[in-house]
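One chain comes next, on its own, written out as structure tokens in the form predicted on its own.
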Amino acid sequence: MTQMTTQTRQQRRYAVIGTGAIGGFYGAKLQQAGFDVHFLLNRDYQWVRDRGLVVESVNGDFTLPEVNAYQQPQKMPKCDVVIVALKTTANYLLPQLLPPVVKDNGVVVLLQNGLGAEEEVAQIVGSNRVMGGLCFICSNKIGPGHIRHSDYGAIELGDYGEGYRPRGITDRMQAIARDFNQAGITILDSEDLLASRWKKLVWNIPFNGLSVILDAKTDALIADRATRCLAEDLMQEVVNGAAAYDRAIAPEFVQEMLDKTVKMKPYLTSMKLDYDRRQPLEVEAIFGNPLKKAAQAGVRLPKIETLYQQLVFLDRRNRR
């Protein structure tokens, strides 16, 4: 931990596993700011190796003609910070992807949706080497190595403690936050990662789920009285789930999420985009795991459970 806090920008090395809408954007911003960044890719590997990354952003477009691109983790250098921006549906690959890339004293930062991924990764690298990041961003990959960032961009960063015990603001959080801030990425500190995960679900559960089931963008869902009421009911159930773990979510926060959705540009959620592309949906991470957590605490979330059951059906049928 001490080494991480004293390293300079030139010394600290970053890896990005999952160079899509999220990993590609944040990794590109870090490289643009002068950091040593290494990207693991799959289908886009050859394209990005030959042509680099293109970012269209509301904050200014830029191109990285050359990036450190890899198709196999064994060929990557060991890195101080490994950013995981894969969809959670691909987390079964992490036992093979992480060990070759993360340094012995390095840390894994999960920029993923849902709940429970930190617990899984802790079994691979150890619970003292995991952090979680919640991305508040509208970003899509629109082509090989081509990312379009349309709104927001902050990350809420929290350190993981075994069993999601609160860690407070740690030195390594502050070190990574300084790097991201230098790259023009706003970092919000989370003293309690579990509380932050539940708060992120306040928006993700209703709008990701309803966008798929009702085939609608966020503006249509928030503008219609019936679906807005349903979204509010789902948000309240998330609040109830968090309360079962003694994490209080204030009514003002729920209202803030509703107000932001009203002001948001018409947006296809990540889950709707995955559904339209016939890709696996993050149903377990965003819906199944919170339901299990709530059930373990003796709390039922019936409307979320209904949404979950519908999404499981649609996901299976969509990928036949």
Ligand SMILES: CC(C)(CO)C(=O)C(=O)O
The other form holds:
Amino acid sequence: MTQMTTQTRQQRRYAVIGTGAIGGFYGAKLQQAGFDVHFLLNRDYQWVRDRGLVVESVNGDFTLPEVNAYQQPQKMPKCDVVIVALKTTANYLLPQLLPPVVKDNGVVVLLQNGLGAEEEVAQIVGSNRVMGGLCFICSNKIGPGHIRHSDYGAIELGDYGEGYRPRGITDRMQAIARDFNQAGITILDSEDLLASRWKKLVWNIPFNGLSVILDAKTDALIADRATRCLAEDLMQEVVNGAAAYDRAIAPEFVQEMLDKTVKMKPYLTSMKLDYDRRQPLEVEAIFGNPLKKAAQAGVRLPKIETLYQQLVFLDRRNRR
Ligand SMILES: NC(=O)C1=CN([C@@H]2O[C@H](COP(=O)(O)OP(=O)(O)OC[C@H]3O[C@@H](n4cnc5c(N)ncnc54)[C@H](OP(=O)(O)O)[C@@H]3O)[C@@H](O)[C@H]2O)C=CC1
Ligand SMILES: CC(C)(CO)C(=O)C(=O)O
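Next up, the form predicted in complex with the ligand in place of the form predicted on its own?
Once more the chain from above appears, this time first in line as the rest of the complex follows.
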């Protein structure tokens, strides 16, 4: 593993709320590139404070022997950009975690899967201080302060407008994109965050859900004719949900996601990893909220509903 020295630039100051697979990886990349980054930790606090972060990455391993580690948000400096990389199941903590850390003119960037979290955060910090990012990455925290990045890495970044009205490409999005680019992370612009969130669900709903219910990796799910067909039906329902909000997802996109899964290294989805570790599943963000949104627009998504009901059962039983 190579050790990188860091040099702090006088630029935007970053906070990372939730230093796991996603927060640990992107936060470490930003610090490695010289940005001033402050990490909020939970169980790994003492370890990371004493030993820093280790990143094993397909693009090159590195360690950060010293990071700004905190256990309480009140001890953190106010930051320009606050990256939320908790599991959505911990978002109920955000009313306590965010206010001490976000500058008055700062912005919260939610790097999480699912739908609806921006609306919740807008209630806390105001709708003009929220952005969302969809992470196209395979990353995992394999030990305290130890992240393994095994594939992909881009983020699709979109600005949030009240009620998910499309914001187009804003200056602050571009500024953050420049920082991430400098850190070697590809940023894809989203002009319409709601459309991007529905599109990401085209993959997450079938594969996160089925991997848990059927106890299978992506390669097995895509190789079998029955499960591939089920995945395609579920994808089509996501397309119908998006259409209820006038977000058209092209039929070729479904095919593209199926082809991508064929080519992917066999992958244990993050929901399956959580299930195996008996951690709470992101059932509401990834399934419950899209179902609610679709229902509000008068659309039922019956196969997704079936998946949701089974996941709720498994999640409850798993944690008993
Ligand atoms: N991993 C991946 O490849 C991908 C993940 N995503 C999405 O990204 C989001 C983050 O997932 P991921 O990084 O995998 O999850 P992780 O579980 O790896 O990271 C979440 C981190 O939040 C920390 N945390 C929990 N509670 C607190 C608290 N009160 N204060 C401070 N930190 C806390 C956890 O620490 P502790 O364990 O000590 O409690 C953990 O390190 C999810 O929405 C996921 O669906 C999207 C695409 C790919
Ligand atoms: C599709 C994948 C696995 C990687 O891009 C992902 O984004 C996820 O796990 O949510």
